[in-house]
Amino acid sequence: MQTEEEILKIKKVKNTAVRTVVLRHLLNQEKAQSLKDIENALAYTDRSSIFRTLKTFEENKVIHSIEDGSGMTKYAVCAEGCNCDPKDLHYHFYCTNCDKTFCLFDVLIPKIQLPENFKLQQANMVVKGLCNNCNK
């Protein structure tokens, strides 16, 4: 597994204090996280400092988004040698019990046949279900 600072190097982006430790944070979690759930576990980190990190992150393709329908915007750390193109994008799992988001990086998005001059940017695949932990 790559370190915080090997991740921002490939990425191209500098690594500040906060950046590595919002990286620290989300390479150390299981599932997929809040803005909320970031900034409660870095209560001593600036909370603008968070957002702007969480956007720089995701313009560098560092992280990826989800929309899992829960009405908060999750984030994890992309898979090594992602780069956020139609073939990296995969499924999420969401669990309706817990609200937790996890990425399914094996389970990866068809190809779409799109009308002649489309571009797929985004897609935002989510299952939802029970996780392990809510299903025994």
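Just so it is clear, the model here is predicted, and its values are computed rather than measured. Only the largest set of C-alpha atoms that superpose within 1.5 Å between the two forms is called the rigid core. Numbering follows the first chain given and starts at 1. First, how it differs from the form predicted together with another copy of the chain.
- Once both forms are overlaid on the rigid core, the distance between the two CA positions of residue 121 between these two forms is 2 angstroms or more.
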Given for the second form:
Protein chains: 2
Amino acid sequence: MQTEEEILKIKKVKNTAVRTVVLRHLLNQEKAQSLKDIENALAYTDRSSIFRTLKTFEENKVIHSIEDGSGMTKYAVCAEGCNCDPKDLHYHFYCTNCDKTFCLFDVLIPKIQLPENFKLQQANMVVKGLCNNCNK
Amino acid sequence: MQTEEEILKIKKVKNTAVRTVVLRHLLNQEKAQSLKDIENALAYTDRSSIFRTLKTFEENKVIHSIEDGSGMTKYAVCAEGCNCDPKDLHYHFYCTNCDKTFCLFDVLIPKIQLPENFKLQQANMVVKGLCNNCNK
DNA sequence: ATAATCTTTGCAATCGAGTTGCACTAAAAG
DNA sequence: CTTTTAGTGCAACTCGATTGCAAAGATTAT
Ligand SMILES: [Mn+2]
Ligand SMILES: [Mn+2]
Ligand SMILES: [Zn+2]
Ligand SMILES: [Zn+2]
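Requested next: the structure of the form predicted together with another copy of the chain (the form predicted alone having been shown above).
Whole complex next, starting from this chain.
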């Protein structure tokens, strides 16, 4: 597991106080975080600073965003070596009971055969249902 | 192809002026429509009426919604026989160039092997890239 | 080291998609 | 026809996202 500093160095994002603490928070969570989640966790850091940090992280592929339909965009740290291109595609699971959203890095995503002449660039794949904790 | 009246009858949704015109509009489009798209197309119908119509349609499985990451939820008429359960899952394609979003009814969606004890209920699968028109 | 320049941060204001309360109208039931 | 229920239009509001701006911090040039 890489440290915040290593990740930022690799992704060529300058290290600052806010960036370090936001990235550390994301690394410590198992579920993808919304802006509000992060804001609540980091009580003394301003929302817009976190917001801009997330934008910077996303542009530089430190994190990726997930639209899970909850109304708030969620963010998760990219896997080591991820370049946010089609080969790094993976599903996300949104639990309709506990609201957890996380990356299913281990679930194989098959090659998607698009119609003639379509070009795949990215994807937002969200599978919804009950997580193991809630499916009882 | 079913008429608006037939669809509403099958789905047990009472037919009204607003509902007919909204459904007709959706049927006439090849791409999924946002609330604003519909509002613009139906100049004399109120936004909140369209909004509530869409909610009613979705609850009764006349249409399904798509979160394509554009910031606006899109809506598309369900295929004949669709019941909005896992077996009716299909991908959606969002063209990052022309902003069209549509249902890929013809692209096979493989069985998704979820982790132990997870239960699949629905999904929001959006593949992004260039459509055949824009990929030139 | 100091000054000039660029970047990041915090705060407040704003935007806009989505949603709701309420009164009015239309349709269905009695 | 009268009562009840459902649908509509309008205005107001919510809330996540985004932006303008000035202060603070970091970097580069002199
Ligand atoms: Mn992910
Ligand atoms: Mn669809
Ligand atoms: Zn759960
Ligand atoms: Zn296109």
